[in-house]
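Only one chain comes next, encoded as structure tokens, the form predicted on its own.
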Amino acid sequence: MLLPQARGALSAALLDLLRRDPDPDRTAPAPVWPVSADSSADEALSLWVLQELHYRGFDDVDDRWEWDPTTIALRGRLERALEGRLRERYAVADVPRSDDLVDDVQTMIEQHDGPSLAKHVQQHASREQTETLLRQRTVYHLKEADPTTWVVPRLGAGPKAALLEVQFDEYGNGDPGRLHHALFERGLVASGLSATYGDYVDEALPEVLEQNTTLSMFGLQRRLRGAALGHLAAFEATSSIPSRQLAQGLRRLGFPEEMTAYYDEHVEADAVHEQVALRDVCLVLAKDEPDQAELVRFGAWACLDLECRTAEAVLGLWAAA
């Protein structure tokens, strides 16, 4: 994957820096990072690029940039800003807080009433609109489950074992061809779309990038491990029914079976993952580490909040077309 196109002054400066060789002796002055007029898109892309250094990196970037103090400092600044925006919205949200963490997360999910992209695809979307959605989803689905895997070594035995049960399934139970991101790749190719990692980042909406950077932030920061697992629980709990709707919509529009098979896989799998993630991972974590319970709620809320914002952005994109 090559570096994407800049979306403002900050990402332009960052991409220019990453195309150079790192300065291990710190002889060059620290960069003065500009502020873009369109800070949301510019910062979202910049943070995505910085976090991607911890995944597969870029063909035109020296791998030493991953842990260079300059890139780590900017990543930290952007993640603090992102977490601050999330916490500001969380502070005024109607979040249930009782002695029953499972019930609190389930109540949040039941009360969530944001727009449904899956239902729109099931009933109304055109083939072109649906292809647009699939391209947006490549940003996550081509590395599906990877952000949550960062959390595994940060857990005690109980939640770690349960999380690995979910992750092993996500990674195909040992069969490379059954990895969920491999299933998505096959569906893309059969649908006439690119399955190359990173090919559609330049058209990813800022809301899509922020969904992904939030998940990576939760996974990459040990102190946010509870939020990463709360996000996982809410994601799995809200995936089964939408996956069925998406599969039905894809069949309505004549997409190949390879594409519908990806969503068919998630109808049953995510219904199982929901209970494991919520009861065997999050609940056990909160019992072992009570200070993580509120972070579980925060992560679950963030998953729902960001999905709502992404759905509104995608529907707005379709309406404007």
The other form holds:
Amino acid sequence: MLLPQARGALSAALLDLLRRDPDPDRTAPAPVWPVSADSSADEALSLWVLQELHYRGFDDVDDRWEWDPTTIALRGRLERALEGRLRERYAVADVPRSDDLVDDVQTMIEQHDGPSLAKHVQQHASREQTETLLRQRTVYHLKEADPTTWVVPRLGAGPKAALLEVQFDEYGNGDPGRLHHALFERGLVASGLSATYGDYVDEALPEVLEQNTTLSMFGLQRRLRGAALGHLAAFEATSSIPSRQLAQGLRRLGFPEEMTAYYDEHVEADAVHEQVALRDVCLVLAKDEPDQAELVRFGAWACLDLECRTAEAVLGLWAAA
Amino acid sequence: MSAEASGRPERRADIVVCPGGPMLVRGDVVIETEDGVRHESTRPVSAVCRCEKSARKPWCDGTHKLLPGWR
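Could the form predicted together with its partner chain be shown next, to go alongside the form predicted on its own?
The next block holds the full complex; its first chain is the one shown before.
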């Protein structure tokens, strides 16, 4: 993957820096990071680029930038701002807090009423609108499950083994052909879309980038491990039924079997993952480490909140087309 | 913390009944439904429908959550 297009002064300065050779003995002062007037897309893209250095990097960036103090400092600043925005919204959200964590997460999901893109695709979205949605989804689906894998070595035996039970299934149970992001790749190619990692990032909505940078932040920061797992539980618990609706919509629109197969797989897989993630991962984590329970709620809330913002943004994109 | 120290049993359950949800079954299983059709599991853990409303029986497809008072 090559670096994406800049979306403002900050990402322009960052991309310019990353195209240079990092010099470990550099004594030059740290760059002063400019901030654009409307900086949300600019900040979201900058953070996405910085986090990607920890995944598969960029063909036009020296891999040593991953742990350079300059990139780490900027990533820290952008993640603090992102977490601050999330916590501001979370503080005023109606979050159930009983002594039953599973019930709290399920109640949060039930009470949440954002727009459902899956229902639109099932019932009346056009082929073009659906392709637009699939291109937005590539930002996550082409590295599906990866952000949560960062959490594995940070857990005790109970939640660790259970999390790996979910992740192993996400990764095709040892069969690369059944790995979920490989299934999505096949679906994209059969649908005439690009399956190359990063190809659609230039058109990714800021809301989609932020949905992804939040998940990476939860995964990359050990402090937020409870949020990463709460996010996983809410994500899996809101996947089976929408996946079935998406598969129905894709069939209605004549998408190839490879694309519907990806969503078919998620109907059954996520019905399992939901139970394991909620009960064997999150609940056991909260028993082992009681201070993580509130982070589980925070992560679950963030998953619902960010998907709602993405859905509204995609509806806006469809309306504007 | 070991499994014993945390008070959990040494051996985890192969079959777990989820409150208000499916039954989780670990391992390779073949389920024969009322119509005599045999269904082979395709993943290490499978969720078996208990609400009778799944469109993919015998496997759970989340439909139980659309039923009134499912929890």
